[in-house]
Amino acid sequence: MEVVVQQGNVVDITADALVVNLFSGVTRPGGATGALDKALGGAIQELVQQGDFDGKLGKTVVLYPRGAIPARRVIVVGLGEQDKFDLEAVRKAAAAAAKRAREVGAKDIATIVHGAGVGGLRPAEAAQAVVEGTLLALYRFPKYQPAQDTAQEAGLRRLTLVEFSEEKVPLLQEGARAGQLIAESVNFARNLVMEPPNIATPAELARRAQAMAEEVGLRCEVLTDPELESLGMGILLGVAQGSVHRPHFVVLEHNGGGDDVPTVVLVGKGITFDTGGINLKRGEDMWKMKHDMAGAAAVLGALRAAALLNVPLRVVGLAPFVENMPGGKAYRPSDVLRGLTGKTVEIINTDAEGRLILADALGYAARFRPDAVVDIATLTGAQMIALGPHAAALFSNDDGLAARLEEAGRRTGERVWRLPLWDEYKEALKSDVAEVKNTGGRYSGLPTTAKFLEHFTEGYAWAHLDVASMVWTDSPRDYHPKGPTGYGVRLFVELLRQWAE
């Protein structure tokens, strides 16, 4: 989609659909919406007075100007209560308007920037949120389906942000550019997660990472069996034993400001398909296990955005891609594996495999002498039970890093909730034959998994995000169509940009 910023009066804009807004409780529109209402002979005010529009967040109504203004349609979208208005409300409102515009067949839409005037948001941030909400809401993955409706599939082609004040235009252009690059990077990650596992093998995902890196200017290295064996990544290789698809460990690097800037390492779980191995999963839900690499996809998307935005940090992305399969060569419960750090693990359950590949990846992260390491993984059912689809579980050994992630989550709507890393959780991981077991059992499954990962960190500030409930939605909501959400990309980009500031 083409995204542009245009200086002018909304009543003079030509578009298939023109989007304006109202807060809840407003009976007399003001600002751009008020100017448009006047041009329409009070049509918007009449809607409110008749009780047909209440300004509830995300609610929309379509008006037809019949030649009163150049735009063919007007979409009024609710912003909700003004005292609760924030960037997430902007994204949700923009998403609702974009979906309504697509429903009525619009090919280009023009919109005021929600919150850039009344609302108290910084213009650049508001513009970014409008573009993110629009592009994320309109995401589709039609790759393996014939087009059902050619006109509908064509979709929206142009988004114009309209601003009356000439002084604000450069700020909106800055925000719109960031919003477009970030949303496109989220959709890049969504595409990877949506691919079927017979296509998205470890080798293919490594190839796509290399192609993306070449496109945006990232350094990329792919480690395969010889390098992994030489490094001593026996834990990761153990998980990979049962699959004919060999593991590929992707290392991406963006060095936006040279060696004298902070180094942040992002690590993503990349199980391209998880059968559970010898501890086979139940069959009815196994098809969803193609999204067990969503953490790695988020890391790739975040690195893509960091490069395009030229974030002035050294950012490293580690994405170990492995398939977990049963078979004659598969690793077994009671096996003992030794990893890159030299530490050993007793395997209790082969379906607790994500933490195993992360163990070697976290060990590898130490070589970059990072200021911080954050891993992201669809790791436990316990996270889904504890927090539902509303927040990722956050664990950290560093209060400052945890606070940065919490603030990034607040600003992006990709929320996190910090949980404790008490030493008492080590007890459940004690093994009779190795340093640790790969699962602490049914109780305290969420923190014991984080405690397992901490065992393999090497003296750096570290945070772990369990995102099991966050990476997929079974029904459309707000700016997330059914399917992969791309959770983590925007969270990480915000973390990096705020860190750089």
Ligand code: BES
The other form holds:
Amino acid sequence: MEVVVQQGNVVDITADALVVNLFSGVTRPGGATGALDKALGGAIQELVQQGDFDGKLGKTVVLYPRGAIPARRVIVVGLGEQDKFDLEAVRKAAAAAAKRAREVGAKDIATIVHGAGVGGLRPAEAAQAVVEGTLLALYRFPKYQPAQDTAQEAGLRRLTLVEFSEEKVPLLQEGARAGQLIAESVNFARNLVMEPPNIATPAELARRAQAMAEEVGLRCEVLTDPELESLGMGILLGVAQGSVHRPHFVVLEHNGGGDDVPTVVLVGKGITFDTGGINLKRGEDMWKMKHDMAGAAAVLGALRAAALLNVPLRVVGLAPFVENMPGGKAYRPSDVLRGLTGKTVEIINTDAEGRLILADALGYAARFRPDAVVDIATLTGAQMIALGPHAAALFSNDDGLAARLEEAGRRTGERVWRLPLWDEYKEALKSDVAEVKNTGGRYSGLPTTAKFLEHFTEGYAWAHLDVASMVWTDSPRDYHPKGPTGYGVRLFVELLRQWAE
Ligand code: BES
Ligand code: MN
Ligand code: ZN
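In place of the form predicted alone, the structure of the form predicted together with this ligand is requested.
Time for the whole complex; same chain goes first.
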């Protein structure tokens, strides 16, 4: 979709649909909505007076100007209560308006930037949020359903942000550009997750990463069996053993500054399909395990955005792609594996495979002499039980890094919630034959997993995000259609941009 910023008055704008807004409790609209109301002979005021529209966040109503202005339709969207208004509300309002515009068949929508006027938000950030909310809400994956990809559904072609104040225009342009690059990177990640696991094999995902890297100007290296063996990644190779699809370990690097800029390494779990291995999963929900590479997809998306925004940092993305399958060659419970750091692991359960491939990836991360390492992984059902679809679990050995992630979570709406890394959780992982075992039993499954990973993080500030509940939604909500959410891309991009400031 084309995104543009235009200086002008809403009453002069030509579009299939023109979006304006209203806070709840407002009976006399001001600003752009007020000007439009006047041009429409008080139609918006009447909506409120009749009790037909209460300005609740995300509520929409369509009006037909019948020639009073050049725009063919007006969509009024509610912004909710003014004292609860924030960037997340902007994204939600923009999403609601965009979906309504698509429903009525609009191809070309113009919108005011929610919050850039009376809302009191920074104009660039508000514009970014409007574009994000719009592009994220309209995401679709029609690849394998060409017949359903009708012209109507194909949706919007152009989004115009309309601003009266000339001096705000450059700020809005900057924000809109960032919003577009970021949202497209989220959708890039969503596409990788949506792609079925027979297509999105480790080799194919490595090819996609390579193609993307070439397109946006990232260094890209792909490690396969010979390199993984000579590096000594015996834990990752153990998990990979059962699959005919050989592991592909993607290393991406963005260099946005001189030699002395900080280095941030992002590591994502890339299990292309998790059957559970010999500890085979139950049938019902297994199909969802195509999303077990959503952490890696988020890392690729974040690196894509980091390159396009040219963030002045060195950013490394590690995405180990591995399939977890049962079979004659598969690793088994009670195997002992030795990985890159030299530590030995006793396998108790082959379904606890994510932490195993991360163990070697976290070991590998050390060679970049990072200022921070953040991993993102769909690791445990326990995380879903603990927090539901409302926050990722955050663990960190560094308060500063944890605080940065918490702040990025607040600003993006990609919430994180910190949990403890107490040494007491180590007990459960003691093995009789190896240095550590890969599961800690029934209790505290969430923190013991983080504790397992900690064994492989030597000498750097580290944070772990368990995002099992965050990467997929079974029903559409706000700016997430049903399916992959792309969680993590915006969180990471915000982390990096704040770091660079
Ligand atoms: N990929 C799963 C976790 C998961 C479950 C993610 C549901 C998203 C939705 C992970 O590899 C796994 O199987 N975890 C096990 C660990 C257990 C065997 C210790 C779990 O949480 O049940
Ligand atoms: Mn598993
Ligand atoms: Zn898994």
